[in-house]
Every structure is written in C-alpha cells, then in structure tokens.
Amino acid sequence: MDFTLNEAQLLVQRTARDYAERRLKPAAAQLDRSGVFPLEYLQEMAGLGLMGVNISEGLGGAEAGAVAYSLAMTEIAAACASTAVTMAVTNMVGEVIEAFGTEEQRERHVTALTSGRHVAGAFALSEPEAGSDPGGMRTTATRVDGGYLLEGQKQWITSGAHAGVFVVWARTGGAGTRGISCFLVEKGNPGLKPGRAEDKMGLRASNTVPLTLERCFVPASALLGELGGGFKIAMMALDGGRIGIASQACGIARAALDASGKYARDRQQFGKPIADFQAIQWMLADSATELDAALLLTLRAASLKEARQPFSREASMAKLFASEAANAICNRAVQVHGGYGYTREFAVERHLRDVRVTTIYEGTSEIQRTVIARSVLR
C-alpha cells in the first residue's frame, strides 16, 4: 500500500500545522480557562482554506478531499480541541449542505461557511429525549402557507450561540425515521432561540447550547434534500463526521504523547530521568502503537469516503478506536507526569478533559459497536 500524501494533501496538513503552531497553541490554555469562543481564529482558519477543506472551489472551498481534512483536523486539534470541533460541525455542514442541497442553498450557505461569513455552522439532530435513537425524535415540522412552522428542543448544539446556519433535523410524517426531514435554519430567525451556554468538562472554547424551537418559520425553500428523506442525511453526514471526531482524537492524543516525552526526558528521578526507567518506556510505547493504528484507521476511512466508496463501518472503526485509544493516551500522560499532570501548569490535563467526549459526540462508542457489529452479521 502506498501512504506517501499527494502535494495538496501535504500542502494542506502544512498549513494547518503552521497555523495551528503560531496562533493556536499560544492562546489554547486561555481559551479553556475564559470559555471564550474562537471568533477570531476560526476567521483566520476560514481565510486559509480549512473551514471547507472538502469542499469544491467553485463554492470557496479547497477541494483538497476527506484525507487532507482529516490531516488537517488532526493538526489544528493537537493545538486547541475546542477549536477542531468548532471546524469539525462547520466543514460537516457545509459538505452536507452542498451534497444535498439547491443551488441557491449552496450559493447561499456553503461560500458564507468557507468564507467566513458564516462564522461556523451547526448540526441540530440530538434532542433531550433523542440522542442516540434520532427514531425518537420529538421536533415536529408542521406544512403551513409557504413553508413549514418547526416546534421543539434541541440538545448539544455546538457553536449553537454563533452558527449562522442550522441544518435542523424535524418530523414531517409518523413515527420512526421515515417521517424526519432536514431544513435550513438562519441565525436571527425569530422563532430560533438559543439557551444557556452549557458549562463542560472540556473543550470549553467550544459553544455548546440547548435550541428551542418556537414557532420557527421556514419558507418551502429552507427543506434539504427531499421531505421525508431527513435520516438518510443525517447518517451520511455522521459518517463523515466520525471522520473528523476520529482525527480530532488523534490529534489530542498526539499532542499528549509529545508532552509525556518531553516532560519525561527532563524530569529527574532516583538521580536519573524518568524516561530510563522502564514502566515509563512501556507507557510511551503503548501509546505510540495505539496512535499509529489509530491515525492509520482514520486515514483509511477518510481515503475510501475520497474514492466515493462505502465507508460507514471503517468510519464507525476508526473513530470507536481512535476515541477509545486516545482516552488511553491522554490518561497515561497525566500517570507520565504524576502530580503536576493533574494541575493546569501542564497540558495534558486540558488533553484528559478534552478527550473524554470523543467517545460519545457523533454516535457513542456502544453505538459504533452496533454499527460494526450489524456490518460483520450482515
């Protein structure tokens, strides 16, 4: 197999790691400890291509396909995780919208998205009753004159504070996933109410808030895709999605592998450093196994979703592992550090506490074992 990376994906994964280096890594520790949005990064990330890395020119993306996206999720997430799944949910939303939508939707919404317009999109498919069963979903979509009215709560809504567009999943038929349909939701729509900015463990740069939906008018245009065909959308967004969560995790995973060698070169024990002794080695080693295999599932699910191929289960596998492996990671890396990695002084408190959720946003680790599991019975 050949897994030497073309010029545009190394070209990509450069600017990504450049940019997340220089701007982001600085600034990281104090996001997480303001909770401030990344407005201004996420701009500047916009202005170099990678708010649409798998998106066409023609719409302002970079056309650089689902590898390099992942290359460069993995970058941007090594600096600040709380940035990565903000550019996570928003090339989720542009590519979504440009594969399913009008033209006018794409003209409209996907160039705000990889300009920057949009500072960032966001994916309201989970509800307080429906995370991992969308059959339950509650949100109703009622046909009236010229449109549609949308009525109900939405849950975990990243970036749901600022996004400028909302693809919003709601019942438009019986029970199940056969009556869901998609829609488009504008910022400032007056029946779109955001609520409290959820107060997280980790990644807390990251938005994240409750929608209610009140009354919210849509016109006929605002439908994505074909009525009734909202599930659908929803699980070829996901997979991709998987994608970039499994990146993301890698990168957190990364970063803290290279803090545990760093820290345990310099740091001196028994009149030696820790890096001598052997349970060290041994945690540093299991580590480095675990990320390699886990960038290389990662990889090999984003280059079959670049060949147009199927890729659903090698997308559940990459991101139950990679999650999974890079809790482990980030984990030993505290151990590495003994007491100070469990105070702020040290980053790989901030990659523990950022890690945790990449094995339940985007579909649970139990939910990718169903998935793979029905795949091997199938």
Given for the second form:
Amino acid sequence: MDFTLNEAQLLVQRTARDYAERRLKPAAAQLDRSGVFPLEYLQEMAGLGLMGVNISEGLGGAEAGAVAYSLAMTEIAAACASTAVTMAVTNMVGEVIEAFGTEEQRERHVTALTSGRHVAGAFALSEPEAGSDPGGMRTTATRVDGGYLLEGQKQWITSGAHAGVFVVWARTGGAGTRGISCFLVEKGNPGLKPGRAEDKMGLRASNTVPLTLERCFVPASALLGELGGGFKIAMMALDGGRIGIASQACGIARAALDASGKYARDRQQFGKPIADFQAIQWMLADSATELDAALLLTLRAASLKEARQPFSREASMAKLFASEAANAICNRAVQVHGGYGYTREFAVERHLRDVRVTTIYEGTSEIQRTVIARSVLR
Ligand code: COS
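Return the form predicted in complex with coenzyme a persulfide (COS) of this protein as a structure block, the form predicted alone having already been given.
In what comes next, the whole complex appears, and the chain from above leads the way.
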C-alpha cells in the first residue's frame, strides 16, 4: 500500500502548516479567551485556497482533492480548533453547493465562499427537537407566489451570525425524510434571524447560534437540488463533513501529544525528567498509536471519497474512532502535565475543552455506530 502524498497534497499540507504555525498558533489562546470570531484569519485563509480545498479551480477552489482537504484541516486544527471548525463547515457548504447547485447558484455562492467574500458558510439542518434525527424536523417551506416561505427554528448553527450563505433544510410536503427539501438563504434576508451565541465549553472563537426563520421568503431559484430530495443531500454532505471532523480531531490530538512529549522532557521529578518514567512513556505510546490509527482511518475515508467510491461507512468509522481517540489523547495530555495541565497557562487545557465536542457534532458517536452497524447488517 502506498502512503506517499503527491506534490499537490504536500503543497496544501505545507501551506496550511506554515500558516497555522505562523498566524494561528500564536493567536489561539487569546481567541479562546476573548471568544472573538477569527474574521481576519478566515479571510487570509481564503486567500491561500483553504476555504475551497476540494472545490474546482473554475469556482475559485484549490481543486486539490479530499485527501489534501483532510491534511489541511488537521494542520489548522492543531493550531486553532475554533478556526478549523469554521473552515470545515465553510468547505462543506461550498462542496454541497458545487455538487447539487445550478450553474447560477455555484457562480453566486461557491465563488463567494472560496474568495472570502462570504466570510463563512452555514449548514442549518439541526433543530431544537431534531438533532440526531433530522428526519423529524419541523421547519416548513410553503410554496407562495414566486418562491417559498420558510418558518421554523434551527439550532447549533456554526458561523450563523457571520455566514454569507445558509443551506437550510425544511419540509415541503409529506412526512418522513422524503418530504424534506433544501434551500439557499442569503445573509441579510429579513426573515432569517440569528439568536444569541451559545456560551460553549470549547471552540469559543467559533460562532454557534440558534436561527429563527420567520416568514423567510426565498425565490424559487433558491431550491438546492430536487424538491423532496433534501434529506439525501444532507446525508451526503454529512458523510464528507465527518471526514472533516475526524481530521479536526486528529489535529487537536496531535497538538496535545506534541505538547505532552515536550513537557515530559522538561518537567523534572525525583531528580529526572518525567519522560524517563515508564508510566509517562506508556501514555505517550498509547496516544501516538491511537493517533496514527485515527489518521489512517481518516485518510482512507478521504481517499475513497476522492476516488468517487462509496465512503459513508468509512467516514463514520473515521469520525467515531478519531473523535473518541482524540478525547482520550487530550485527557492523557492533561494527566502528563499534572496540575499545570489544569490551568490556562498550558494549551492542553484548551485542547481538552475543544476536542470534547468532536464526539457530538456532525453526528454523535452513537449515530456513527448506527451508520456502521446498518452497513454491517445490510
Ligand atoms: N448517502 C445517501 N443517501 C443516504 C445516506 C447517505 N449517507 N444515508 C441515508 N440515505 C438515504 C437512504 O437511502 C434513504 O433513502 P430512500 O428514502 O430512497 O429510502 C433516506 O436517505 C432515509 O434514510 P434512513 O431511512 O436511513 O434515515 P433515518 O431517518 O433512519 O436516519 C441516520 C439515518 C440516523 C443515519 C441520520 O438521521 C443521521 O445521520 N443522523 C445524524 C444527523 C447528524 O449528523 N446531525 C449532526 C448535525 S448536522 S451539523
């Protein structure tokens, strides 16, 4: 099996790593403390092609593929997980519009996302009463003269206060998953009202808001894909999104492991560095092994996606394993740091808070197991 990266993948990885080290890593602790949305960084990243890594060049993307995207996401997440999730959702929104949009929708929105004219994209699927079960959503889209009126509530919308375009799911008729359609709603629509930002445990510089859709009119041309075809669009987008979150988890875990190795060599107890103790070495060994396994599962899912082969099950496996492993790795990193790891002085405290949500969003670990088990039993 050949694990060698090609030139384009190496270039994207290097570009993301250099940017992350130079700009994001020095800013990450302050972004976490202030909770300020990383606007200037996101625009710089758009300039580097990081807002459309797997989007065609014709639409302003880097056209570097799903593997390069995963590599870039890992690098950005290792420096600032808040910026990484904003990048992840923006790339996912760009990809879904490129895949299902009309020529006009692509030209209007994908180029705005890849260029940074839209500072971010937003993905509005979940609702207060429909998280793991999006098929149970209640938001409606009613046909009116010239378009649709959207009414309802969305929840946990990443970048919802800043996004230039929102992919919004709503019921257009009929019960169940076949009665759901997908719409593009633009920032500034008077019927689209972002609520108060959530006060989160981690990813504090990312923006997460509820959305109210109140007599939110969109023209008929805002329908994305086929009428009644929205649920499948969501599932396909989430398959790709899960590779992004797996990659993000790997990045956070790598940062925590790197910090642990450095701390273990520096920190002296009983007259020698704690790295000399087998108890610490075994923690580092377990973390390094789990991180490699997570990366391999993630890159396998990405390479299947890139080869246009089925990858839903593999994306769920990568997301399940990487997010759970990354939580264990960040937890161990705090343990290696002892009392200091429990303070804001050391980055591992932030990594542990940031990584926690990776087993929850874009499908909980329990949902990933459901997807995997269904595929095993099919
Ligand atoms: N790709 C393409 N189509 C898919 C698909 C996928 N990955 N997964 C399901 N579908 C299709 C099915 O084939 C089915 O099509 P038909 O109507 O033609 O039969 C349809 O979608 C409904 O599928 P299913 O019956 O499996 O839907 P369920 O309501 O049982 O839901 C799960 C399946 C649990 C997998 C889904 O609800 C899910 O992923 N939940 C988690 C949502 C999530 O990740 N939320 C996080 C927040 S979003 S940021």
